[in-house]
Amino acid sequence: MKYDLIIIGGGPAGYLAAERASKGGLKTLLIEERYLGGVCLNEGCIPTKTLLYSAKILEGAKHGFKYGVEIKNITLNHKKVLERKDKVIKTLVTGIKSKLRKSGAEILSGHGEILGRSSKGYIVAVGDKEFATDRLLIATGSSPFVPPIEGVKEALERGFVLTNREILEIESVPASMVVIGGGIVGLEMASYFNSAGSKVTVIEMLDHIGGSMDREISNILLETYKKKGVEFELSARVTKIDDRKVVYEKDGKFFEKEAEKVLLSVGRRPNITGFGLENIGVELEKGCVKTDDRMKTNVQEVYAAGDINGKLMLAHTAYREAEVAVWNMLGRKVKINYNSIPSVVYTNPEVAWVGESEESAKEKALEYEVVKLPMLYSGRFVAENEDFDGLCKILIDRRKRTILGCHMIGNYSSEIIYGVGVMIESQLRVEDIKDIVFPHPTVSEIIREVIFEL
């Protein structure tokens, strides 16, 4: 069988590319080994957001008295939360299958391996069947990184240590949990299990949480979660995992932390082995498939999108990369702009950002100006948030008068931040933004308020 395009990997990059390419007239085959939707839909974005929404409802009920709503005997039924999570996943996977069928893309379950290139095109094997194609899109995603910590592999085998996959299946809320890694996944799971009743400790190697998050926002989130009872051990390195305890080094001294469960959340590694990339000479860089700004690899008509290129491991980045790849296959000269892609941490409060942080702007020696306001300048935010100020911080290019970056902490940030991404992508000047009408009352008005501080 000959195709115009074969996609290996059915995660966000793979299934979106299959739909777009098929609609664009390419005879497309999508090959997925495990399950459609990838990590995002089955073990990442969607299941964690489902859990976090239940936690948000729980916290809202517990603190409802601040808003004149009094509820007694509030409990979280973790088993029902998991049942709902599974239902949400099933609904969305069904929806993806339906969209792909409607677009005309074919789906094949199995492990795809590139055998090489012949006069028929690229040859891909799935079991004992072989398929030929003019183009390839590699979208094989990533897997949790397991660092070389003494005892970690044994602890994973006996279920004491869990990755992002197993944590979503545990049947009961552990009394205590150590989260190794204070990045996005670690913080979101710390948020859920803290709300659900676990005693949570986050151990992070850096001196701050949130990875590339703006440091001022990161510090606010840290203090907020300390008040909620989460303990943080920063600038700390885990050296050993033993029976029911984690050993870590900090300031030259060694400490132990006992826990019922440990979540290992120290990043992800692209899935590059076992797919035959070497059979066609796909170039790798630091363990990732090297791509240009059109998602092309070094091999003609071979593209890569999603976590496999290791650039920005977010589902919506994968979506955009998939579209850029397909548009270029179809003859459109489209480039990706990573600077306008937002990031979100779905804790409570939410954190969202796009573009440069103060730290990255200083590192690049950019000429910038900072303007910021508490989220309390939004009437809607005041109406819906007791005891939390939040912050919206915008970096302006001093010379061009355009936005370099925006960083927000406060709920609804996840729904607002894309608007600033549009402003960055469009290179809108401060004066242009001042002419934009925001709906009132909305939390998004904070953007306009901050801009008018200039």
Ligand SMILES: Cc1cc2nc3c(=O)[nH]c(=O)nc-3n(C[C@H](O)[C@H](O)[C@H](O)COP(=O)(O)OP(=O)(O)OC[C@H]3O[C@@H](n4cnc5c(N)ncnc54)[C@H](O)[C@@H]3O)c2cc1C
The other form holds:
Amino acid sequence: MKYDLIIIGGGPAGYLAAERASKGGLKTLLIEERYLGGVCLNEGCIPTKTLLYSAKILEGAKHGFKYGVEIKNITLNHKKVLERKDKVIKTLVTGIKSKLRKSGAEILSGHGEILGRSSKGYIVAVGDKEFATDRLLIATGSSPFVPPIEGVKEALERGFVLTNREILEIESVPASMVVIGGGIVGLEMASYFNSAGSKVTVIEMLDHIGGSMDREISNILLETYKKKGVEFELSARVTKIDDRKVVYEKDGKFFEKEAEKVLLSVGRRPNITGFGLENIGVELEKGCVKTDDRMKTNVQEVYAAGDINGKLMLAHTAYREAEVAVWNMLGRKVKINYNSIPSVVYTNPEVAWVGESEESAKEKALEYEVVKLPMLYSGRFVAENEDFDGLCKILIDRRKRTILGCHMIGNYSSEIIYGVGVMIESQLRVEDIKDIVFPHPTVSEIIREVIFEL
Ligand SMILES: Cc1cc2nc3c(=O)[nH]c(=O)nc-3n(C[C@H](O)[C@H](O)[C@H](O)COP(=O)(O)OP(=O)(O)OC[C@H]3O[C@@H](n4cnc5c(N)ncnc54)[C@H](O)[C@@H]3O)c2cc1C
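Moving on from the form predicted on its own, please list the structure of the form predicted in complex with the ligand.
Now the complete complex, all chains and molecules, led by this one.
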């Protein structure tokens, strides 16, 4: 069977590309070896957000008295949370299957392997079947990184250490938990289990949490979670995992932390082996497939999108990269702009950002000006947030008067940040933004308030 496009991997990059390509007239085959929807739908974005929403309701109920709502005997039924999570996943996976069916793309279950190139095109095998294609899209995603810590493999085997995959299936809330890694995923899980009643300790190698998050905002998040009872060990490196404890080194001294469970959340590695990339000579760079700004690899008509290129490992980046790849296959010369892609941490409060941070702007020696306000300048924020000020911080290009970056902490940030992404992408100047009308009262008005500080 001959195709115009074969896609290997059915996560956000793969399934979106399949839909768009098929609608665009390409005869498309999508190959997925585990679950359609990939990490995002089955063990990433969606299940974690389902858990976090339950935690948010719980927190709302616990603190309802501050808003005049008094509820007694509040408990979290973790089993029910998991059941709901499975229902949400099922609904969404069914939706994707039906969208793909409608678009005309074919889906095949199994391990895709690139055998090489012949006169018929690229040859891909799934079991004993072989398919030929004019184009390939590599969308095999990523897997949890397991660092070379003494005892980690054994601890994973006996279920003391869990990755994000197993943590989403854990039947009961552990009394205590160590989270190794204070990045986005680690913080979100620390947030859920803290709300659910675990005694959580986050051990992070850097001197701050949140990875590339703006430092001022990451400090606010840190202090907020400390108040909620989460312990943080920063600038600390886990050296060993023992029977029921984690050993870590800080300032040249060794410490131990006992826990019922450990979540290993130290980043992810692209899936680059075991499916024949080397058979067609695809170039790699630091363990990732190397792509240009049109998602092309070094091999003609071979594209790559999603976590596999290691650029900004987020589902919406994967979506955009998939679209950019397909538009280029269809002859539209579209490029990706990573600078206007937002990042969100769904803790409570949420954190969201897009573009440059002060740290990255300094590193690039950009000429910028910072304007910031507490979220309390939004009427709706004050109405809905007792005991939390939040912050919205915008970086302006001094010469062009356009937005370089925006960083927010406070709920609804996740829903607001795309608007700033649009402003960055369309290079709106401060004066243009001042003419935009925001609905009142909304938390999004904070953007306008900050801009009017200029
Ligand atoms: C806990 C967690 C929470 C997250 N939360 C968010 C979030 O809130 N927002 C966000 O934007 N991102 C989030 N992410 C990141 C997001 O899940 C990924 O960026 C996204 O899934 C990447 O999509 P992808 O299509 O590149 O790869 P994946 O989703 O990894 O999909 C790749 C697919 O390829 C399949 N595959 C691999 N090799 C083969 C082969 N040889 N043959 C056939 N199939 C193959 C795999 O089985 C997999 O299904 C989260 C990640 C985790 C782990």
